[in-house]
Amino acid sequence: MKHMLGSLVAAAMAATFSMAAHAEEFRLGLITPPPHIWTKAAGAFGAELAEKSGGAHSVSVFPSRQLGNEAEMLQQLQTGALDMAFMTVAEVSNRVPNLGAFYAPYLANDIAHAGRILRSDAAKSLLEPLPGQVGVVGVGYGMAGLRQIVSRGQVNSAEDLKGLKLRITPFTPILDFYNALGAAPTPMPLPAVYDALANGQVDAIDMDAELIWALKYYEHADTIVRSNHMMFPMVGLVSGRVWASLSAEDRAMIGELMARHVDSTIDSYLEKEAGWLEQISGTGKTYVEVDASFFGDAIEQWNAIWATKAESLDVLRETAANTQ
């Protein structure tokens, strides 16, 4: 009788792990906010999963952090305890320095050219080694546009910026660049940045076009630098003990379907950043337009720092060269 409820337990534990592994309800995490471009997204590629596989998968996403910061979700990912993620190739470049050469500094002329970039074979093959190296399957790139400084106080060159507390997303290579610029760089959650603007916790922040104007950091700024010193990419990731456990139906499936909704957010910056850009100029705040040269020898500075990190620096750079 032992043996027997033994075996059944066993048989009910395999059965649960088996409809645990074969998901078909997959849990998606962002950081992004409810109404911003990657959660939307994010939301179309599920009903479009649900669609496809005649109701067999779903998609439930989880924005504005409610899984955790994206540390804390890629940690969920290599574990499996989350399905996937629409993340930033900030966090990822943390555990894959060959990452970080996306955000050279000017490395895409403009937000067109990000596109290009991001869409080549060169930017694709970077994804190869991720379930390797950090157990996590990346499908494809988006992106969130170029990025912009929003400053408390005026500013009319790169020597205002230095000793700034200026806010930026948690990874090295903005770090390095920010650095290199003689500011103080301040790592800082999205949710926080509004207050932390508004209050004087951060003197200035490191931003796309977007989140500028529809979260309103205009309204507690004085000078908005438009800059477009670095592109932002995102990267649609799923967890490699969740693709494992997939048919290869499946894969197929959830790969194309994904990077399809990931590689859409590119053709809705390309769409929008002007409009964006333009509201914000009209805002009545003093509005700059700079270009590389604006940041001396900072730009050089990054490039000596992650010429020895990244060794897809040259590669990408030759992309860029090619996708003009």
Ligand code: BEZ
Contents of the next structure:
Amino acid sequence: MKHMLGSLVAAAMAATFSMAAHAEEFRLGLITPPPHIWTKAAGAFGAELAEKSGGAHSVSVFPSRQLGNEAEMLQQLQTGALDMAFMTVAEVSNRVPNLGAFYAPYLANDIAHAGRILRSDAAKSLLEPLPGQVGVVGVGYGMAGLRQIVSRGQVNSAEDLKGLKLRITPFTPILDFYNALGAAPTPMPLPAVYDALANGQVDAIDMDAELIWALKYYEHADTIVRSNHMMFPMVGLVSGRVWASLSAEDRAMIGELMARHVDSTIDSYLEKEAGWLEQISGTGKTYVEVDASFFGDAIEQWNAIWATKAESLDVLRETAANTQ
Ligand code: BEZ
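Let's see the other form, the form predicted in complex with benzoic acid, since the form predicted alone is already up.
Full complex below, order starting with the chain above.
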């Protein structure tokens, strides 16, 4: 009897330890503020993972750059100090130039087309080298709409952008674009943008419609140039080290759920982008709608630079042509 009890206790302890070994409290970092679509999607992912894993897994979401900027979070993912992130493809493209092809000006005709490109097999295949190249697993794409320009002064032509201190997200494709335009691109992380525009530290910003509207950047501007000049993809990332420590079942569950929730952000922008732009156009600020011709030969210059930097450019262009 004593022997049987001992065996039962040992079995119970073994079961407890094996469950504990599989239960994880994941930390997910992002730079967007709590009400942002990406942050809400991260929260929804965590809630569904907790539910689907029967409470074994949980996700603590750290928004607003609480864990550092994106470059720092990418390093943390590499070491396994951070488990997961919803990150701009812009940041990852600083390490993997092939991802820079997404920023080919006017690769997408409109936001729905951008969504189709991001959902293509060609786009997904660009995530495959990430574990080997950066030590992270990319499970799928999200987005933050298309890029626009907000300026403190009047902008009626690309000439008016020349010499402007123009805030950009810190990544090379957009730097090359504004350099080609003769502006003075000023890399600046998202949380610093509002004050920089308000106090005139920058003359203009490169931004998406959601944040121009929600964070009221338009209040400190004279002109909104609705240019739709680039898409702005996001990627759901898991630390390669953390991924390697997961069971096959957990990888499948986490990969599928995270991919679905980052993808849901594409639907959110498809649904809401037009409404934000309409509200911005109704603010009384000068609202200029332009297309590729506005940017003159800057687009050709960009194409020439990136033809050698990103071999994926051709395949993404082909995909764009096939998903019109
Ligand atoms: C930006 O750098 O402009 C940005 C970053 C994340 C989400 C949206 C915008």
